[in-house]
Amino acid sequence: MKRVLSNKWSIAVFVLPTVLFFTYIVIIPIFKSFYYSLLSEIPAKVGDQSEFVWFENYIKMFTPGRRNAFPEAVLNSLYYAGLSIFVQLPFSLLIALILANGVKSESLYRNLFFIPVVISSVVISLLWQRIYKDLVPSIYEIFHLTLPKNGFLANKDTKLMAVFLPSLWQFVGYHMLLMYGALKSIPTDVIEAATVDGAGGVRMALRIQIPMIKPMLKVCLSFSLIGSFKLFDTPWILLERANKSLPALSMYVEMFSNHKYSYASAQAMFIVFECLAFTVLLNILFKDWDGFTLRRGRRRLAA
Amino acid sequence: MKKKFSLGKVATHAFLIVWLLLCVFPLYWLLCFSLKDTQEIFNGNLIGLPTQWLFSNYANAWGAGGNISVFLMNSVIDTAVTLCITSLMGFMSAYGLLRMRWKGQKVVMTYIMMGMMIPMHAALYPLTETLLPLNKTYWALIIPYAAFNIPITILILSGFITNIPYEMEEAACIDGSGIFRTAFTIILPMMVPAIATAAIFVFLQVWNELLLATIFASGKVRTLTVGIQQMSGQYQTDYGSMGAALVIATLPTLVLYMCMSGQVQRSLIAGAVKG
């Protein structure tokens, strides 16, 4: 039995194709990207070689300048992350709490709230394009309001918000579902005990339910953060071409429109580093949060 | 639990219903304008039901001007082949990695899981080089889709596969079944629900994907996402047909969701760790 499960040849047949395939298509390109990001731009003349320039592309990326849009793109993505964390997630949590605490036709609400999530973000974006161009102006007309100059999607001040809104709206359902699922899996005796102790409504939510779904909140947070750095579909469709106002867009434009492969690779690597850094940061934060509540609990016990 | 009619309850429901309308209204609106003609929309019937139900918009988007049928077929092929690859390779490597016993299985597992945390932006340009010979074929999209979705498939399967008792293999082994026969005729059938869970997640990812599709799907092999995005440029004036195209593109996922909403929700919960 053990011999059968440890047979080297059968293991190789099961695992090796996947490992090789995965390495060739996912891992090697990532290392190549990193290597390219350390090179100077591919010269126009055939036969010339690109030089190894270490981190010059990375420095260039963050050198302030009128024509360098990347720092602003990063700030914009952080702005989106902020909106997602401080508006979208609390809102989703509120809905999840309401649904999980039992309202009439709970599952109907849940199923319908989730619909935007399964729809392609391309369709969502094109739909919102129509909403911005046709529906909102006519609503403004009814109330005699003045539209922003050039419309929402071209106006400098409203553009970003107009682009963020559809994806914020779309993924409320996803976060809600994740939190709802976690809330539902809290053992009922915990809730019952808290009820007997006189906790209700808001206190129950703040003291019992939210702390107990912390692992899922972490998943939602990293989802928001990583999603904000990778955000591509909605802005790609809603903004005019060659727009570089978000990191993924900037990378795409530099890569496929301007053909600055090294510079674009540096931006791509930056997105990866950013994602990894924030994943690590979240892990540290949540560990501290655990430690903090534990310490406080012990102190209380000692008192 | 207290049960009474209270102001709080009414407010709660009002809040939920408002959000419900905000969730469903865009869909209703889409469905309506896919059946109207441009004239009607501009003459003020922006929100109401269409006065005439113009199914010709659908015919127009499907064949004549829009070619949605071609894009749809391409998306179906890409998605179907990707799902076959991820399911088969995912199952086999999950079996090899989590069921069999060998040195270094943890290392290999971590290696593949690390790939999941890295966004595919990072591999984009080198991939265009690697996949250049496959340009304008279905494989140019299928291969990266499959490779990037194998880790999450393995992860979703891992939760299930470790719960199957080892007595299964023991009994099969005593009866003289080889490892491959055991894996494919005894373990695989037990894994079908898990494979379905993973497949639904991957389906939604692949069907809705845009970034890779804009790069690798050009010409005849354009997928729905790229196709309708390009169509929206050409169809600036023909709202009805554009709406019809969007409805056709959405229908497969929407039907899937309506038929098995619970299963779809479970899949997306299981895949959430991917980020």
The other form holds:
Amino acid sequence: MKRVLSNKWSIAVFVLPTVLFFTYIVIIPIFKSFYYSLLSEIPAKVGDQSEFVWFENYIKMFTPGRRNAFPEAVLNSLYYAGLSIFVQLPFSLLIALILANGVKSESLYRNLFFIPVVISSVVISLLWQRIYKDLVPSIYEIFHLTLPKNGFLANKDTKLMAVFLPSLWQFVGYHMLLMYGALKSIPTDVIEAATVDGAGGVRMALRIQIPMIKPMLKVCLSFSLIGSFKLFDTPWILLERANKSLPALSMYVEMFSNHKYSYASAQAMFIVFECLAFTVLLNILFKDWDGFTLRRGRRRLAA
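Just the form predicted in complex with its partner chain so far, so send over the form predicted on its own.
This part shows the chain on its own.
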């Protein structure tokens, strides 16, 4: 086995099929979408003419206008990403810390929180649709409360939160399990040494456990950000079909309802660039965090 792994040609032979497959289903479509986004329109059949308009479709996306809902969709996706980062991930981390520090029936609770993750997003969306349309109005009626105008799913002020709650319920267990696994991988001698030094509870979490699972926190943040920017299935089912309140929804409507394929390709490329830009920003922030932690450790040693 060592002999095979030491041979670069052998490694290339094993890796090549995966590279080719990834290139065919990911890399080539991205470049084709970018090419189409620079055209006035995608040719419907061989022989049709189309001209380059370069970045006109990108400019059109952010040109102010009553009919242009894409800038608002981008702001909504940023709002959703903020909710995911500052509500969903802290809640997942809190559950992971509680379970990792030992509770009765730990494995039972861990599995219960993870069950929604394995359920289809379509099923989750349909379930919450019934909750918003049947159960919630009944509860409001019992307590003599006033429902938002047009209900939670059609009201401009509540529809984003109505979409966020099912995602919170579904994916909090996913991030919890990732963080839980990272917490459980912390060496026991580190935890025991910190306990002997008097660390416990909140102090143990803030000083020892959370800093030591920083790589996993970075992974969860990346997944959360990218998932927020390309979210499609849950809002597509919960909200009305022609809704363009999120970038992925807007792209779908422009392509398959309005048949503006080049314009939709530009929106698709914007989602790709947005995910890439925030991933790079996240890497920079975590490098700065590493540098800050290292400098603080050196100052403590010097003192």
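Keep in mind it's a predicted model, so treat the numbers as computed, not measured. Basically, rigid core = biggest C-alpha set you can superpose within 1.5 Å across the two forms. Positions refer to the first chain, counted from 1.
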Relative to the superposed rigid core, does Ile27 relocate between the two forms - that is, does its Cα move 2 Å or more? yes
Shift in Å of the Ala12 Cα between the two forms [rigid core superposition]: 8.7
